[in-house]
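Below you'll find only one chain, the form predicted on its own, shown as structure tokens.
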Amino acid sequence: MSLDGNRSDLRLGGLGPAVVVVAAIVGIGAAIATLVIDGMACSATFWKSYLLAFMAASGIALGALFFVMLQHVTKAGWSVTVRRPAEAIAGNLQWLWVLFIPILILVWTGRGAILFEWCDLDYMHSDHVLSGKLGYLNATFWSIRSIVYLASWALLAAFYRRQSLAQDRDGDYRRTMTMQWWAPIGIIVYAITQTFASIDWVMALQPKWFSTMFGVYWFAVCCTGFYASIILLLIFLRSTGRGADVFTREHFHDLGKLLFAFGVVFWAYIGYSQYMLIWYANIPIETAWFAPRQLGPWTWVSWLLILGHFGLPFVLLVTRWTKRWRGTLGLIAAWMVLMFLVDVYWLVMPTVPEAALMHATSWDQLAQQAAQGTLPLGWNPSILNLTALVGALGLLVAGTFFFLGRAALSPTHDPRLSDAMAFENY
């Protein structure tokens, strides 16, 4: 079976172009308020809220990434037709790793410790723990593995979009098995690529800690942010009259299955998972980067994460008929985004204040300090946290469309597209 890539409701046509100009403005033009906020002197709080921003859109990106990798692991036939909306979306890893540049810049000049604090030599060296992490943990060797981090992400999502977008003109069964064949080392490069990413540009931010867990829950947050993206996504391309006979309902409610059980009960296990372990283990090198996150403001974000990123949507997307109506769908899916970039602000802006916690007698007079704002634990939001959000991700939406808008918006000769038209949930 194949489908007729010139169809019109297969291609955007002029709502391509117009949506990537409107969401290339909206994204430069915060890019520039957050520059301007911030009186153009690269602050502590704007290279923060830089690193939130490039961690949101990387993250629905690599979580595309996996989407379009693990179809072909398992050579899925539900997901041919929603397939390349996700090429879409990971095809952003082609221009992602531009955005990392001021980042690394910022290492290479000495000032990285306005970010990292193991970029502070003098810290590193001046404690025995962190000083065992040199070896690890400095400019050189942490730039290298970044450069390689990105460099895999973009071959891999420039590799599985040309083989798409090849096989529709043409119809070549064999780039299916190609793509089959390279899925599987792809799948180990990416998980290893996205952990150390995780690790490096994340829990690296608080250098002593470490949590052997920690990779796997962002890949749960990368799961989240994807899969109530792509949903979003489909249902805009549905509501201007695309793809109505390839985005089924029983895509819908797969994808909807998809993210109660990455999104929402994987996430939570493994967030339960990691918070349990080092809270029976009790120790202070491990139990300090939780901290910060209970007291102060930061505990209400933290009850906003175990209620509205696991509680709600566990009670709205249990059962079967909320994942198959598109207008309750999308309101779940808009809602996950929103808990993912929560999510993503409560990794990112925590800090540890590392004097206080050694010298504090018991855990009520932390909380009383914070209580009384006389521990530092990193709150502060501030109006460049959302202008960078939203720089980041009107870019991101604006490479997606820029990639939708050079293809069918479904694959027209993959050899098991007639069995994701023919999909059926039972």
Given for the second form:
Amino acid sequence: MSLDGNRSDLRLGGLGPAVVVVAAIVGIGAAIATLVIDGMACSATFWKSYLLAFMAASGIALGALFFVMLQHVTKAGWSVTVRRPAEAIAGNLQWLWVLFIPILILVWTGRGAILFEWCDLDYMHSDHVLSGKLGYLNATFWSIRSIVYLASWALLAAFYRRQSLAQDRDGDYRRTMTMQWWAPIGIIVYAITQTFASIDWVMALQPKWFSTMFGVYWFAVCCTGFYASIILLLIFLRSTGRGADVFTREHFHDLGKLLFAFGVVFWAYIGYSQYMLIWYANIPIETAWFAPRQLGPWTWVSWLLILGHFGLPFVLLVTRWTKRWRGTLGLIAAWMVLMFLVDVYWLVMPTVPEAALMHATSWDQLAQQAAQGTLPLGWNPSILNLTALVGALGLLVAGTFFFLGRAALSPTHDPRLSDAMAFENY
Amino acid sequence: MSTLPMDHNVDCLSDDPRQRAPLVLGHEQFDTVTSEILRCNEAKRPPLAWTICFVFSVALMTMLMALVGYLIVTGVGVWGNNNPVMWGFPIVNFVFWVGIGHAGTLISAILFLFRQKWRTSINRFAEAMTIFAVICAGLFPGIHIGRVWLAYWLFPIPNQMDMWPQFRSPLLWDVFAVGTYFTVSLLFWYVGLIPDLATMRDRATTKVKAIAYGFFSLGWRGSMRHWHRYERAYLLLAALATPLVLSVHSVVSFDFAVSQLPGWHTTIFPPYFVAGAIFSGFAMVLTLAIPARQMWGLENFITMRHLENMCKIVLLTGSMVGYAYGMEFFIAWYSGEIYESFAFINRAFGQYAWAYWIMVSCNVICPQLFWFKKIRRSPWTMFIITLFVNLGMWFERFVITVTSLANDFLPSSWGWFQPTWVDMLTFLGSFGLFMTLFLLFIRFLPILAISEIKGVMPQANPHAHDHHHDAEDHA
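Could I have the structure of this protein in the form predicted in complex with the partner chain, to go alongside the form predicted on its own above?
In what comes next, the whole complex appears, and the chain from above leads the way.
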């Protein structure tokens, strides 16, 4: 079967440019506001907010890229129709690299230490553990790696989007086979680049700390961001009267299950395992990363994650009807986008008070210092965090609607289209 | 057996995305499915190959029992375990067998939730394999505790001495994790068996069989109400079993990872152990399925497509294991911890380097052959590769357990582990236990899930092709 790609409810029509313009204005406006509020000083807070925003936006797009490739690896039928919106979200990886250029410039102009401590060579040479890492954490190698990650994501996202759009035009089922052929290779490239990107851009913020699980944790973060976002996107499209027969209740149910499985349970499993193993062994170099996250105001953020990213959505999503009714699913998905942002914030923002940790004689002493606010924990909520996030997410929305507007909202000639339109969750 | 109508006459290996490959070949009617699957159960005498295997397996099992008796009478000194390698073969074998079980749970629970219909041809014996593997696994910690007659102390049973197990020890968590796993797997397997047991009851030729199968089929009559409740229960059990796929081997990995020992303490252990468990489990499913399908003539149900799919899962999970090896190595260097770096360099180039390279070549390099379609479609090549994977995964547990214990922080307390003949024969004997149970299973219970297989045939979907409507009447 095939769909008529020109059906008005399968096209964004005038809505596309409208959303692009509004989202772009909001995004660029927020970005300018970030610069203005910062007084063009490019302060440490500015750069941390910038990285936070970049990681959040790229995390959602990466989750989408993985989702698209996964559907091809598994020859999935149910998801054919929702793949197009996912391709549009992943499509942002074709331009998101532009947002990384300022960070590259920062590192290359020698001011990188304001964001990444490893750029401070004096600091790195002051410690034999750190100086040993210079072979990996140095501007040249780090930049080459970053470029490789961004380039491979852009290529993969472009390839899958182009093939899919071309199939709409020529209806050639062999394109599905081409996409399937590349999908396992793409997933391997994805696994390696996403892992090392999370190590280089987030884990390396605290150059002494390490966790073999970190790449997997970041994968769970990307899944949360993506599944929550695509549910919101599809609900928005349905609310404008679009795609009633392609984005059915069954798709919402299935996406809700995936959000539950990966964004809630898998995320909690990985987070718990990482935390518990480090807590149990209690080795100072490892616990140092968790210490600030359990001190002062960060304690509440950590609790918010445990209860808000796991406890509450677990209870809400475990039943069937909440996933099948767009009203409840939309609220939960919106909450999960918020929790995803809190999680990225919690990963990027805190700083380890190394000197204080080294001299502390007891945990109570640290807690006391934290209560007095004399510990450098990186707790510095600023309007910049918010404006930067709004900026990057605004641009992500603009990009997504730009890509969505260029084609039908669902693949129209995919050979497995009928699977997606007929299946039911019993 | 009639031929298939033209529109279904597609190659089961076809990659054409316009059509889903058929999951069952050569059957147009449901009753031939039943009789073909039950052929081996209903034969008067088992095949000669079965009898030979059974005699051999029982002999091995008897040897296992004798060795366990010898161990209990003499003490754990009969093993190679020493100071510092306190954990030798028993823990290696325990982790190996628990891992083997995981494929069954993945197939029965996770692939079910993911609507992977091809699982119906392999889930029954993979689930059976899970249960038998967990029995073998449970044996080893049980006999490792020294005073076997006090094994019940592992459970938190209140007693007059007020002796409680150490709740902070992951070894105790293992008791709960493996106990839950065994219980849920058994329930899941049994619930799935009920309609098929009723089929066997209805077809029974002797009174004894009719009573025995009738007793266990719990009065199943196949009414709509029965089916409805059965499918609800099955779905719920699948949902309950899904976290078990992750939790059991995660808890097993905690045995190692909560310590401070270099090579054991690393955060990726839980998902890495889970991937490794599924990897070894699928390898074992293939190792058993390839000969079984040939001997029992089940090629119409376990088609080449099924084997190919399993190869792909072996490739996927093998690559995940490779990712974990790589990540451990990278972080050992990146961390700048000398003990951590030493542990890994020592694994690769130290006194156990041979074991390490067996592990890497069997687990990482070998499954990469499954990238080639030709190899994924040649059963006996697969069979050999999966044997290597089984070997490699045993060596993985050996490398983890022994190398880290033998060479820890203080060179003055380093040691060397050498298994004794009792160690080796006990491990060999556990295969006897496993195979005996497995052979009894394929003789007395349906090796494939008959009712589920019928459910994935096109005839089961009344709307698929109108001319198939009458086929259902033969169910």
